[in-house]
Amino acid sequence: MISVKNAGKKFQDQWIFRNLSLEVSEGDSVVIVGPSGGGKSVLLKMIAGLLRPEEGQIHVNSQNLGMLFQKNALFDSLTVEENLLFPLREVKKITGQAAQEKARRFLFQVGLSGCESLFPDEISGGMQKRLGIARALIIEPKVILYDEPTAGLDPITSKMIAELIRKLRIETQSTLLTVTNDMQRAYQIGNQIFLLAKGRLTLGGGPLEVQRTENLELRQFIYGLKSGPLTEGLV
């Protein structure tokens, strides 16, 4: 479903990673876990598109591409439901009552029912996240690419549009490809998980593999330790 290929990509001449190499099936639920500026959310907006490798392939067999953005890119200026109507018009070209209703079963869905006419800066970060979500699979889309999906949220909130993401994808059988760097939201999400880290991805495996993992790199991420292979030559 996801094909990435000895994928490279720099900016002003200072390589983010490069032979980086990626396989998703189709159904599978993907994560991507790693330091802070180690190239996460690069190769995802590369895989959906929106940036162009230096170096390798990538390819997804799917036009239908769904994609959260961190910051959620919600329109300010549109209501909660508007928000809604806009992907479906301009992707799907539905409009109308027939628009309205689906948005208002999408709205359902993720728990905003009775909120249509306000607008994001008008309900809570977790509203917000949860619309992103309903924008993202309004246009039913067969691959979602999640970027940091509970970043800002607290901890009970956080479960929640997780274990959200585990049911709408159950729902809809799409494939997921997340990043985080929350593990427990990635144990929650995952079938498979991957660090990304020195420019090089690494397989962790599932949830119960990762939290035995014997992998050094790993392990320093997961318990969060200041001495390991990941900060070797660090002051």
The other form holds:
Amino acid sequence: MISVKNAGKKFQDQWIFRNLSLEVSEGDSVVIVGPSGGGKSVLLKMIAGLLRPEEGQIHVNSQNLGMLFQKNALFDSLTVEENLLFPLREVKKITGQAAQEKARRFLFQVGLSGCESLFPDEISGGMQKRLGIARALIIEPKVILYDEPTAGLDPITSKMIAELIRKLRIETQSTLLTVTNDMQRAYQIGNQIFLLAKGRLTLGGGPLEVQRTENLELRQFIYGLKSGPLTEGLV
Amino acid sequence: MNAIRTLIQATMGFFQELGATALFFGRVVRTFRNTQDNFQPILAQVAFVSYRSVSTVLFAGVFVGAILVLQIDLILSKYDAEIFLGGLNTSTVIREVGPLIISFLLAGKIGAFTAAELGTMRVTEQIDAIECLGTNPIHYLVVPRLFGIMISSLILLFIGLIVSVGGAMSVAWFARGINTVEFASSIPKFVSISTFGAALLKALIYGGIVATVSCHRGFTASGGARGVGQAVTQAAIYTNLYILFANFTLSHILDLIEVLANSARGVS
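Please give the other form, namely the form predicted in complex with the partner chain, since only the form predicted alone has been shown so far.
The next block holds the full complex; its first chain is the one shown before.
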């Protein structure tokens, strides 16, 4: 469903990663974890077509694609309901009563009924996240990209968001690619977990395998150890 | 040596930016030609821009007319040529001052707003989100703003000219005792259809500059709040520079055309 072959990306002559390859099959839920600044969000944006790779190829086998942005990227001049009506009108060409009914159904699914006429800055961080998820899903994409879906949220809300992502994935039969720093959510959402660090992508396996991994980089990341291969050479 | 290098760099930067803005304008026009359903959003922008700017234009228009009439009268009175006050004042307002003032007002009010709005949308990834949905953000965000501002500049010019001539007439009457009939009698000598044509062309081009530069700077902003601030500042600077540059070039071209047309008609 998603194919990344020998991709490389650089900013101002500094390579973020090179020769990076990743295959995500239909129906998979792949999570990429890794230290901040490792290029996780860059990879996601490249897959979404928002950034171009300097080298390699990226192919997504789907007509439309949903994405939840790290900071939600909600349309702040539109109300909660209009944030959902916009993709329906622009992508699905659904307007009027049908669009409103669909938007309200999705708002109900993510627990935002009653917030239709509020603006994004009038609702909480967790609610904004749920609205972002609803906006990504309302066009019924086969591939959904989640960029740090639980960043900045408290543990309870994080768990609820991850649960919602998992539930909606089962309901919509979609393929997920998530990047996060939160290992608990990675175990909850993913059936395959990768580590992106030092420009390399390492397969850790399923949640249980990752918890028992002997890979030193992955162990250092999971347990937040100060010394290890990931921090080698850093002051 | 350093001063020369800085000057060369600044000149190169000016033309680089001009090139990038021109390419962006081309991209917007191509998007406009290749997409549908543009009429309603453009109309909404025309209403928005005109409504937001009309009070400033009314205020500025009255005073521009008033100031000009006093200044021109000062010169004409030395030669006992006050009879030409109305014509000279109106011609100056229509040909030069009107389009220029309208574009500067638009740059300050709408240009800065547009650059800040699009810049904020860019740095908060709202434009990325639109792109991610498979919608062309140029079509959705830039086309209505660009054409909306251009059309509004014509409407505002029309309003501004009426108010400005009205202001000039009032001041001429109260301060110099020149009545409306006297004032208006010399207008046909200085103002023709081509004068209005030149004003409309200038307003359209200057409005296009305001719209293109502010949309371009906002659309390509990066680097958080600081980046948005820089986009707004650069939009203001480049808009004013390009308008002055365009004014100089356009005035020369239009004058040349008029001279050629007059000589073809045998008018001295």
